[in-house]
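One chain comes next, on its own, written as C-alpha cells: the form predicted on its own.
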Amino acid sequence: MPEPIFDVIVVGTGIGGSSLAALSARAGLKTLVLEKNPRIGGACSYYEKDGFHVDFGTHLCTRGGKGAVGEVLRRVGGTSRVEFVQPRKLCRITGLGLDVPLYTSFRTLFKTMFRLNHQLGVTLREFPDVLRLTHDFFWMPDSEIEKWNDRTVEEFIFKYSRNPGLLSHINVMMALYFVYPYWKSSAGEAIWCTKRMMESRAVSYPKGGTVIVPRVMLDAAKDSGATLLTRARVRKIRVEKGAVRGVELADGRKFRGGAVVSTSSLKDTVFNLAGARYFPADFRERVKGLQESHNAIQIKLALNRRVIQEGSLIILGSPHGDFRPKTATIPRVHKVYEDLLSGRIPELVPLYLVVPTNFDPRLAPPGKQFVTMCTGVPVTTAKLEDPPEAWEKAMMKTLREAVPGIERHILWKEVVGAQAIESWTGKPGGPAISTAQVPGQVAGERPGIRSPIPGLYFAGDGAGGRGIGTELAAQSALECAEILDSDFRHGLIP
C-alpha cells in the first residue's frame, strides 16, 4: 500500500502539539497529528469517574487567554469556544504559620504582600528592601531581565535579602513555576514569567477542564483538513539519506512527511525516536547534558460537598519535622531539595492544590467538589528512598492540617504516581518540564526549534519558548509554526 503523504506530522497532542497542529493546518499545510494515548491532551488530558471530570494534571493557566495560549486560540478562531474563569478568591497560602489570601483584585496586592512578608518574619527594617525586590520581580524592564538569564534566582534574591522565611516562600513558588529549586532556576526566566503574569492579571482555569484547550485547537486543525489519530504510538522517526522522511508507528503503519515535529523531550526524540547516529556529536552531547525538571506525585479527591472555598491552595507542611519558614536557615532550605532529589520526604512538603469545580461546578455531580493536588518528586530514573505510600501519607497529613475535617468528606481518592505520569506523557523519567528553565537553557540559549536533521523540528516544553507550563508549550508552538512556514516558503522542506 502506498504510504499516506503529509506536509507536517506532529507527534503529541498536549498544548504544544495541538497548538502547532492547528497553526500548521490553518496555514494550508496538510497535517497529521499522532497521539499514543486513547485520549488527547497530554498533561492536560482527563478521565471520568462516578460523574467527576478528573484532570490528569494539576493546572491553572497563568495568563489565561491573554498570553501565548490565547494568541494561538485567536489565530485559529477558537477564542469564543474557551472561557477562562477567574474567581475573586483565587488562592490561599496556608500552613506553618501562614494564612494569606490572594485575590484577583490588583488593589489588594500591597496589603497581601505586607501580610505575607510579616508572617514570613520579614522585619519593618527589612521591608523596604523586600519591597524593591517585589517591584523588580514584577516590573523590571526587559532589557534588564536579559542580564539575569544566566544567573540564578538565589543570586537575584541575595541582592535584597537573606531572610530565610522569604527564601522558603520563593523556594515554593519556583517549584510551582518550574518544578525546580530556586537556587538552580534562571532569575531572568522567573522575572520574565512573573512580569507577564502580573501584566495579564489573568491566572484562571478553562470551563470544561484543561482538556478543552487542546480539544478546541485540534478541532480547529481538523476543520482546516488535519488528520488526528489516537492510539498511534510512534516507534521511530524515519531518517533517510540524511533527512526526515516520515514516521513508523508501533503497529507497523508508516506515514511520509516533509516535516516531523516532536513534542516529546529532546532526549527521547534524539536517542529513542530518531536515533543518535543521525545527529552531530556536539549536538548529541548538548542534548545528553540538558537538565530536566522534577516529576510529581498527585492525589485526586472526590468530596461529597464543597469544603474548600478558594480556587487553589498553596499548602506548606512539615509532616515529620519542625520546619518553620520564619526560623529556617538557608542550608536548611537547601536541604529540602537535597532530600527530594534523594527520594526522601523533606522537612518541608509543599502542596499545590487546584479545585476545578470552584471554577466550573459542572465538572462534578451537583453539590460535590473535586480536588487535585501534587508535590514534587524525583524523575523515575532516581530511586525513591521513601516508598510512594509514605509520600502519600505525608501529603494527606499536610492537607488535613491545612483543611481540618476534609477526610470525612472524601468519597474516593486516587493517586497518580511518577511512573504513571511518565507512562502517559511518554517522556523518559516523566519530568514536568523536559528542558528545565535554568541558566544556559532559557531565552536565546534554549535548544532551537530546528534540529540538525533537515525536516525534523522540536516543539513543546523542550525547545524554544518562554513561560510557565502551558504558556511555555504554546509559545514554542507559535515559534515552530513561523519557522515551518518560512522553511516551506523558501523550499527548505521538500
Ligand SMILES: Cc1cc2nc3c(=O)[nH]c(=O)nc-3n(C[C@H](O)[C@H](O)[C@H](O)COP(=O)(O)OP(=O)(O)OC[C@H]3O[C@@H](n4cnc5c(N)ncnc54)[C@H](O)[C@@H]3O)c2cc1C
The other form holds:
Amino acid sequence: MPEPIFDVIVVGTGIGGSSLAALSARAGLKTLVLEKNPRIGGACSYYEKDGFHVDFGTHLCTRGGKGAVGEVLRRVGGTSRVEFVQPRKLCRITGLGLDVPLYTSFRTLFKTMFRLNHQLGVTLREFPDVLRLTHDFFWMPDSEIEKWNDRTVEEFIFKYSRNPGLLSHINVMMALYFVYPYWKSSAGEAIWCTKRMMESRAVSYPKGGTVIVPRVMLDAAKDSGATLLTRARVRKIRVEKGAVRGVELADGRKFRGGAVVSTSSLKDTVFNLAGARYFPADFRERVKGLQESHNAIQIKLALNRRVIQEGSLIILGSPHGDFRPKTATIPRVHKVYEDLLSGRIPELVPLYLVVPTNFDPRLAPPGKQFVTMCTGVPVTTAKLEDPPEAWEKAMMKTLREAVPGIERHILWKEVVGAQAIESWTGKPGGPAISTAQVPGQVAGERPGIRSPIPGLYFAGDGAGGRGIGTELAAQSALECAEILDSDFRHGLIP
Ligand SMILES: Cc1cc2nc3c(=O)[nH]c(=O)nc-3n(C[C@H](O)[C@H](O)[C@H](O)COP(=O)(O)OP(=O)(O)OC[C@H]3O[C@@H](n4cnc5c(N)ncnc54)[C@H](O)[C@@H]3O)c2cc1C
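If the one shown is the form predicted on its own, what is the structure of the form predicted in complex with this ligand?
Once more the chain from above appears, this time first in line as the rest of the complex follows.
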C-alpha cells in the first residue's frame, strides 16, 4: 500500500494540536491529526461517570474568548460555538484567617485588594508600596515588562515589599499560573499574564466543559478537509537524509508528511519520538536542561446537592501545622514549596477548587454538584515522600475545614494522580506546563517552534507562546501556523 501523503501531520489534540490543525487545514494544507488516546483534548479532555461530566485536568480559561484561544476560534469560524461563562461570584479565597470574595466586576477591585492585604497582615504603613506593586503588576508598559523576563517574581516583589503574608499569597497565585515556585518563575511572564488577564477580564469556563474548545477546533479542521485519527500513537517521527519524512504509528501504519508538528514535550519529541542523534549536540543539551513545571494531584467529588456557591475557591489549610499567612516568615513560605518538591505534605496546603456545575449545571444530573480540587505535587520522576493516601487525607481535611459538612453530600470521590496525567498527556513526568515559565525559558528565550531538523516543528505549551496554560498553547499554535505558512511559501517544506 502506498503511504498516505499529507502536507502537515500534527501529533496531539490538546489545545495546541487542535488549534494548529484547524489553522493549517483552513490555510489549505492537507492536514492529518493523530491522537494516541481514544478521546481528543489532551489536558482539556474529559470522561463521564454516573451522569457527571468530569474534566480531566484543565478548567478555567484565563482570558475566555479574548486572548489567543479566542483568536484561534475567530480565525477558524468557531466563536459562536463556544460560550465562555463567568459567574458574578467567580472565586473566594478562604482559610487560615482569610475570607475574600473575588467578583468579576472591576468596581470592587480596590475594596478586594484592601480586604485581602489587610487579612494577609499588610500594615497601613506598608500599604502605599503594596498599591504600587499592584499597579505595576496589572498595568506595567510592555517595554518595561521585557526587562523583567530574566528576573524572578520574588525579585520583583522585593522591590516593593517583604511582607511574608503577601509573599505566601503570591506563592499560591504563581502556583496557579505556572505550577512553579514564585522565586523561580519569570517576573516578566507573570506581569505579562496578569496585565492581559486584567485587560480581558474574562476568566471563565466554557459551557459544555473545557473539551468543547479542542472539539470545535477539530470540527473546523475536519470541515476544511483534515483527517483526525484517535487511538493513533506515534511511535516514531521518521527522519531521512536529515529531514522529516513522516511518522510511524505504534500499530505499524506509516504516513508521509512534509511537516510534522509535535505537541508532546520537547524532551519526548527529541529523545523518544525523533531520536537524539538527529539533533546537534548543543540543541540536545538545551532540551535536556529544560525545566518543566510541577504536576498536580486532583480529587473529583460528585455531590448530591449544591454545596458551594462560588465558581471556584482558593482554600488555604495547614492540616499538619499552624501556618498562618499573617505570622509566616519568608523561609517558611519557601519551605512550603520545597516540601512540595520533595513530595512531602507542606505546612501550608493550598487547594484550587473549581465547581464546573456552577458555570454549566448541565454537566451533572439535575440538582447535583460537581467539584474538582487539586494541589501541586512533583513530576512523576520524583518520588512522593508522603504516600498518595496521606496527600488525599490532607486535602480532604483542608476542604472539610473550609466547607464544613461537605462530606455528608459526597456521592463518590475519585483521585487523579500525577501518573494518570502523565499517561494521558504523554509528556514524561506529566508536568502541567512542559517548558516551565522561568527566566531563560520565556519570551525570546523560549524554545522556538522550528526545530533544527527541516520539517520538524514544536507547538503547544513546550515551545513558543506566552500566557497561562491553554493561552500559552493556543498562542504557540498561532505562531506555528504563521511559520508553517512562511516555510511552505518559501519552499522550505517539500
Ligand atoms: C491537571 C492540570 C490542570 C490544568 N489546569 C489548567 C487550567 O485550569 N487552566 C489553564 O489555562 N491551563 C491549565 N493547565 C495547563 C494546560 O492544560 C496546558 O498547558 C495546555 O492545555 C497544554 O496543551 P497542549 O496542546 O500543549 O498539550 P496537551 O493538552 O497535553 O496535549 C498533548 C496531546 O498530545 C497527545 N500525544 C502525546 N504524545 C503522543 C504520541 N506519541 N502520539 C499521539 N498523540 C500523542 C496526548 O495524548 C495529548 O492529547 C492544566 C494542566 C494540567 C495537567
